[in-house]
Amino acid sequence: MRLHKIFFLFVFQIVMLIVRADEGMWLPQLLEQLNEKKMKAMGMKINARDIYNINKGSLKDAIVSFGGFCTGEVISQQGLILTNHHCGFDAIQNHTTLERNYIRDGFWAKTHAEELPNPGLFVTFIIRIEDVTKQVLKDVTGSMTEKERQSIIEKNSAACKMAVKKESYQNCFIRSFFEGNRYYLFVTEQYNDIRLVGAPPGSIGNFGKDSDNWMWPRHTGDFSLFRIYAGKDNKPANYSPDNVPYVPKKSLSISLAGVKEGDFTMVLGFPGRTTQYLPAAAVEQIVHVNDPVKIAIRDRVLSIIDQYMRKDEQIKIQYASKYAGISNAWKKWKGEVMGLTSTNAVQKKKQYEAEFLKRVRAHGVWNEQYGHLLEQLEKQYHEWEYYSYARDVFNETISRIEIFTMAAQYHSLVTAYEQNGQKGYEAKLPEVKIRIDELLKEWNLQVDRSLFHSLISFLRMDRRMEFLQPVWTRFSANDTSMVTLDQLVYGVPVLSDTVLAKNNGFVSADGKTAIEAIKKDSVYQLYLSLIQTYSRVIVPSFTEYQGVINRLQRMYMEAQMEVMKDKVFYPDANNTFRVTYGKVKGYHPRDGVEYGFYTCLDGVMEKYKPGDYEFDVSPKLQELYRKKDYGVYGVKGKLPVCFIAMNHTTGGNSGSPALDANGNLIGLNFDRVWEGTMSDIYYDPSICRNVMADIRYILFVIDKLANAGHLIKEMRLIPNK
């Protein structure tokens, strides 16, 4: 009996650990109901309605989805936006040339006229959020197939969007939550004229580059500045020289007070994707199957690109953004495996599931409904493993060979012609031309050729990918040396007739002639054969298992919310507006290692390596450091650079504002610590920390290093009292 009580107490502690206040990505419209009391107990001074209010300006009105992939915040009444350097990197790169190297040297517009437009870049504001669960799930029954269910949901969602009250310049969308058990509608405003205002040199904005990525201690000034432009009526408008800076409903005030350990912090933004409610079987598969193979493939890719980037400045510019993106996920997966293993996440999931099953078994109706759910999920994941592995390997390899990416663009031309003839071809052609030109600007033949050799060799050696053997036999017979395939794809006699023709040759005005030429091309034929084989052998089974898993996961989510009454659930991230909160706190990642909660400029100088790719420091920053010329941004001869806290963040929170107890801006979220990257799957408060650039370091760089004091004058600064 005593052992039984000890076990129950242990399980209860595990359940309580999972619902720690630091965990969660909460919907802002539910904060008053679910979170406000706890947030105030942790130190918050404002009210939930100061965060989300549809009747007057609130913090939500200063937060934007930046390009659909990051977060940004409005920090002046002239539409000035702060986000991460890596979020604005593509725009910075697009304006960079060998003569004007904004990646290396930074960029600062002295006037509005010097601010640089960025076609295709947009920001989105959330106007309001509505619960439309009843409308969306009307007529949906448990006996429906997944296809039937989805059809009804799509029909009901379309009707909801048609009926919603909004302005003509506003948009709306509906997203599912809790694995399809809840639905919310978002009314939004999108601004499409976004101009680059300022970016620090790469030695600040990307200090530490790949070595420091996902690491703590961190010393990176990961920020950039943009501005929203609107029509003269302050409404959304496409780019025009006549547009004017946007006047927001709300802009953030900036506190110079800094933080101390134990302070309340809050992060608002658009986290991309989490899977907190996966069963243990799924997490185990991630740790032992999916993450390891993706890491192995990207090991190859990064090694090859790095070799070329270090030798050639032009290649370095072309591949900088791609390399950063590839490296980001690669290092994250490595940390994810490490964190899930070190925290024993799979076993803790199993213990949680044991408590869930105990409660289910003790309740007749629950036992009938949910008694076999976990068993069924485990079976499906086991059978799905091969197809999940094959998908990851195929996508990770084929997508990194950019000559295949170009072939895919030409395949879209073929599809358009076959569906709608010359008319379809002509409609698609301009889009393909633009995309191919964009690809070629950031493409190098030798780099791509080396990637092709390495990745195709990987595919051919992997026994789980033997379903592709007919393709290799067709195109290279028994040649295992890659010579035949290399000549087929990159051989000089073929080059002038392949997709590398830079939109000449293939892309004639006559669709029939162009399509015939494309279909005869060896690169296109190899690409198409690979895609068709994968689509025939892997995709149908993968999709079938995924559908079953989705249905069971939805049932499991519903069951948890019904059975585990002592747990307050938050929905997984799905790129919608969320609030997370916690406290400033260091951490203890492993034996003998203890990390503090902040870093300062001294650490930058300690890492400094003259002329190094990752750790160089500009002469001006060295001089300011030597003189301790920090202005109002320093504290007792020190300049704060970064700090960490227990806010639950993920991708998409890059660029999110870190706010203090009064809702003032104190930092800029840009990363997580390596040991805690598994927080997308399992949040453990002992090691999960988000990393933020201290707002004082950002202001110091703008003011003292860039001499862009005119931008500081736009902001509302609250001095350190």
Ligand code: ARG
The other form holds:
Amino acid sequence: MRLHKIFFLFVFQIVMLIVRADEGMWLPQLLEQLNEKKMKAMGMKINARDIYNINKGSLKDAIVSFGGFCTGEVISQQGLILTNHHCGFDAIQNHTTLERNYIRDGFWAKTHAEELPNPGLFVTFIIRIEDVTKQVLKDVTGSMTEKERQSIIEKNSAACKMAVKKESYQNCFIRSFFEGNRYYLFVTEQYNDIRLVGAPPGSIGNFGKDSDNWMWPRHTGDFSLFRIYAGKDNKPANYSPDNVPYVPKKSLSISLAGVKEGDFTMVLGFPGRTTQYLPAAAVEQIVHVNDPVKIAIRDRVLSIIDQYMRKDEQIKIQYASKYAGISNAWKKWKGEVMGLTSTNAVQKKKQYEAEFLKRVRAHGVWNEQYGHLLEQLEKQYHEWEYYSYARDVFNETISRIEIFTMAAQYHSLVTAYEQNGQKGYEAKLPEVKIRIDELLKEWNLQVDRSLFHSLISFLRMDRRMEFLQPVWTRFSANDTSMVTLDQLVYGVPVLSDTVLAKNNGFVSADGKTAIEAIKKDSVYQLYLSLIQTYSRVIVPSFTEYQGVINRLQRMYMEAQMEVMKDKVFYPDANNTFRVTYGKVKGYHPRDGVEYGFYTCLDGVMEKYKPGDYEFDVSPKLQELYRKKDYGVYGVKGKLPVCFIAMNHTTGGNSGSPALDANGNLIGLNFDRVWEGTMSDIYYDPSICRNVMADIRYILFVIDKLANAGHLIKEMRLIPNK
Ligand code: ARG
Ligand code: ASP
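I've shown you the form predicted on its own. Could you give me the structure of the form predicted together with arginine (ARG)?
Shown next: the complete complex, the earlier chain at its head.
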């Protein structure tokens, strides 16, 4: 009896390791084959073909990659797009001044003419996905070096792209999946005239700011609205006042019915990057080495920027977007370390590896092919550790000192001149000027100077960064204080001086004069010396190990798919279109704590702190709350705000639609819960949840708060019976 029980437990554990419900970011073109049955069993009422169909309009035709970093969805036949407030934030910030503060007050275009263009912003539709693995891997053999392999793949890919059937206004690209074991080609359409239509005030769109970011319970109305404009022929066109609202192949219907616990949901979008198939050794490194040092550096950065932002309204606007970005990853990494630790991810990966090895050992051919894979991977990761640490530290510090970012721009001029003389210089110059102006708009000398002090001190104190010592010796002699370096960079050097004077006169029309001046500049020299030293000492080994690791990871992936036949694999996120599904569900993060699956406006009022920069609530929203004036969006005197479910999402899924069993829009994905941010590396169904704004809250804000009923009229609402 006992033995039976133990055996059962053992088998159960292995099965749990292999099939974890809800996990996975699935390829739309394979849904029918791999997922449809399970999705229907979980409650889905539509077919896989309603999601992805290349012969007629399907749900995928309503979903766009928003600017390449987020997701958006078409919600009207006039090209209206819904995405997150934090995805549209750059656009909102660009139109914001001290007088017209759209970040603080929100923005609503009353007519099409008032919608605001955003140069550089684009959205991309996926027209079709094709498996081109055979063509891309033609003539590739196992005995090739990575370089040989790469060059054949590039050649084959180019041929594939040449051969593909597409319209002149369409694009195509090929991406690698399963660590280079499969290749898919995407035919896409990109629209470049994207205008801002509406954004709620920051106190709604970013309610709770960084304190609430990555947290549940959540009360943020994290949405904004844009519109796609097309040429008169409805085809992609660059910005023109003559462009017209785009008429989509498909737009989403919106359901007001809301969700119950256990309901089926799915999220369609463009997840950015995950690493689900790392060996335990690599996960251990993330937990103990890389994440901690990146967190420590950002601790410094954030506390410095925060000090200045609190004191100065101008700096607050300038640094808002930057600060949010830096803080976002910082907090995510903290959650990641916590989640990987609390779920024993390393231990569980080891168990999985043991099972993999056991099966490999029991099989002659596998044993020969894969018997040493894990061992080798582990060894490579260990040897790589120093270089990967140095790289993280170097990037995290140097990229935060923006006087260096500007120096990098000047460096690109030097390179252009050295490669192509005056002609190359002239070609590069306009781009550099634009970039420097952009940088300066969101730059403050004192903030940069403080960051420089703190981060350079960090580099100088870190034993593992000692390889930079020759740089410090060269530029500050034996001065161990920061005085010499500070004077060198922020005293009266040419670079920062002219940058500050904002005349860019430094960059004269004559390449020769300009390059001579740049090369004499002390900031430029310091920057170059840092980059060159790093490139000499760290980069070569880093790249070499990376190559070996890539190769081993590719083999390990192939091996897992062959050996662990009982598991259905999904490829790591790589910024391509995916479908994830899971049920609405609360969670139990730690002893004695149980979280419900949704929040209401009452919770906003509970968090309300008058005048606070994170938790203020506008008088208008308070009034609507007092009167319970929720229109058709409320339920029995309550207004739903956010909910969570078990969809497996990651960065890039922000702005993704949450759809119900019928494929109707019920929410807008914008985050995950803190305990579960390790889902990029290890998904655990007990604590991994995605966070969505309830569509009824979004519609309420548009309708009741912004009085933008004309936008609601554009949409297709399914009334709540
Ligand atoms: N954590 C979410 C995501 O990774 C939302 C970030 C935006 N919000 C913020 N307060 N920074 O992007
Ligand atoms: N907030 C993320 C995004 O911007 C989504 C996530 O990481 O869950 O894409």
